[in-house]
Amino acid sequence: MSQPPIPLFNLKKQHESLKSELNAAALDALNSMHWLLGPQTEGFEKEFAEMIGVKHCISCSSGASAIQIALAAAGIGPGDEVITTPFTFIATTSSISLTGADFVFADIDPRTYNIDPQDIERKITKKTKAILPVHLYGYPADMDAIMNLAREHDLKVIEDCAQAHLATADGVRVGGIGDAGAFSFYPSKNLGACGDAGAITTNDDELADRCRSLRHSGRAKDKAYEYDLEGSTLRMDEVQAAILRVKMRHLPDWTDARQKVASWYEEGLQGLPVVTPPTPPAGYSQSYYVYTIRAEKRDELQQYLKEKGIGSAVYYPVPLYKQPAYKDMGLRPQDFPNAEKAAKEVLSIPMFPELTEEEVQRVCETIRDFYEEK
């Protein structure tokens, strides 16, 4: 008898466990007639700010718009350069471009896959105005080194926290370390809406006010038809806020469950020709958006897992310097050897809070079978 498949993510299982609560919350928001910037949004922003440990949360339409708004609110625009990683989703760089600024790539740390502070330092010029680290896979970037560079060179730091809800660096939750943090609540994320949604977190009062204005057409504070800035319509709706408030109560437990799943993988993959995620240093914790290994014969292994009914994915097979959208920039793969190598070797295997120990064992045994057969 064939075994049931194990998907990379299982959104249905989580949704089913909360369905009645989510349906009630969404219906209440719908029937309230407060569909934008109403009590659900206010409640979500207050609760998420408290969870991250910051003064302000400004909800918006997506993780991409959160980056764009945060950069623009920090004064980043045409003629400026923002240093970021080439080993991430394109929303990181497209959001920089939408401000009119230019992005500059620094290579990654081969162990954490996050931006390498030493290469950041090499890329700083007179045009550099900000650093945009991505906490990839839920593993925090080296924020100590990044913040030191920012202070030394008077740079803004906008954290891309799209994959790192409740991860910590030096005991501080990401999104509360730099000038601002940008979160995505895309449905597959650790905290996912039922559609697109995002948020900016910050302790800077003025930056927070500018973010609120920019997401709402540039409207002046407490003024109906006066506009201090030229913004856009990038708000999060009340239904998504209501859904997120329900799910947010479960996020700490889900994060604990992900970390438990990771410990099972660490044990089950011992002795195999794969590299498991590094153990975070003291004060750091990983939220495990995905569980990413580095594997010999990666593509063959992925096909084998597929044949056995086990989901997997490569984040990211084509680094941004190779993307057709950026073909005219003259970027060279040899300038980013660590990102280039990682793109050929990384493989994300099933990770979600509801995974059982037996399912993790099956994934590990299937990987072991592959290498024994090879």
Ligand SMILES: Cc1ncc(COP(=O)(O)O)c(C=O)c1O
Contents of the next structure:
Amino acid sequence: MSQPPIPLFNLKKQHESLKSELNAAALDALNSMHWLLGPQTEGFEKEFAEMIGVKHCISCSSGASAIQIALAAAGIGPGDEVITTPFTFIATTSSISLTGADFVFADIDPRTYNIDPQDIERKITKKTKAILPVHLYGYPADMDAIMNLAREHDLKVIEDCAQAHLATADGVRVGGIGDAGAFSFYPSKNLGACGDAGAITTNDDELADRCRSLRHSGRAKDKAYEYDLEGSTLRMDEVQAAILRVKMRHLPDWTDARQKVASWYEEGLQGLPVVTPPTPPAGYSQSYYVYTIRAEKRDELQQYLKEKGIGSAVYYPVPLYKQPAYKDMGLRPQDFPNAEKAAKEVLSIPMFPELTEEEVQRVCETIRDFYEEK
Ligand SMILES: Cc1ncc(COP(=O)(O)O)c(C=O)c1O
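To complete the pair, please output the form predicted in complex with the named molecule; the form predicted alone was given just before.
Everything in the complex follows now, all chains and molecules, and the chain you saw is the first one.
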């Protein structure tokens, strides 16, 4: 008898378990006729700021807009350079470009897949105004080293937290370490809306005011038709805020469950020619947006898993310096050897809070079978 498939993500299980609460919350928001910047948004912002441990949360339309708004609010624009990683989703760099600034890549640390602080230092020029670390896969970037560099060179730090809700660095939740954090609530994320949504977190009062203005057409504080900035229409809507408030209550438990799943994998994959995610140093913890291994014969393994009904994905097969969108920039793959190698070897295997120990064992056994057969 063939066994049921194990998907990479399973949003259905979570949605089914919260369906009646989500439906009620969405309907309430709809019938309140507030649509935008009403009580649900206000409640969400207060609760999310508390959860991350920051003074301000400014909700917005997506993770991409959160990065763009945070950078612009931090004063980043044309003529400035922002140092970031090439091993990320393109929204990280396209959001920099939308501010008018240029992005500059630093290679990654081969162990954590996150931006390498030593390479950041080599890339700093007179034009550098900010560092944009991404907490990839939910593993926090080396914020200690990054904040030291930022202080030394007077740079802003905007954290891309799209994959790292509730991960911690130096004992602090990500999004509360740099000048601002940018979160995505894309449906598959650790905290996902039922559509697009995002948020900026910060402890800086003035930066928060500018973010609030920029997401709302650049509107001056408490003024109806006066604009002190040029912003855009980048707000989160009330229905998404109401949905996120329901789901947010479960986020700590979901994060614990993901960490439990990771510990089963760590055990089950021992002795195989795969590299499991690193153990974070004291004060750091990961939120496992995905569980990513480095695997010998990666493409063959992925095909084998597919044949056995097990989902997997490569994040990311084409680093950003090789993307057609950036082909005219003259970027050279040999300048990013660690990203180059990672793109050929990483594989994300099923990870979601509802995964059972038996399912994780089945994934591990299937990987074991693959290496025994090959
Ligand atoms: C690392 C990273 N940055 C930014 C984003 C952009 O978020 P969104 O899709 O909500 O715009 C994503 C998510 O898709 C992401 O994974």
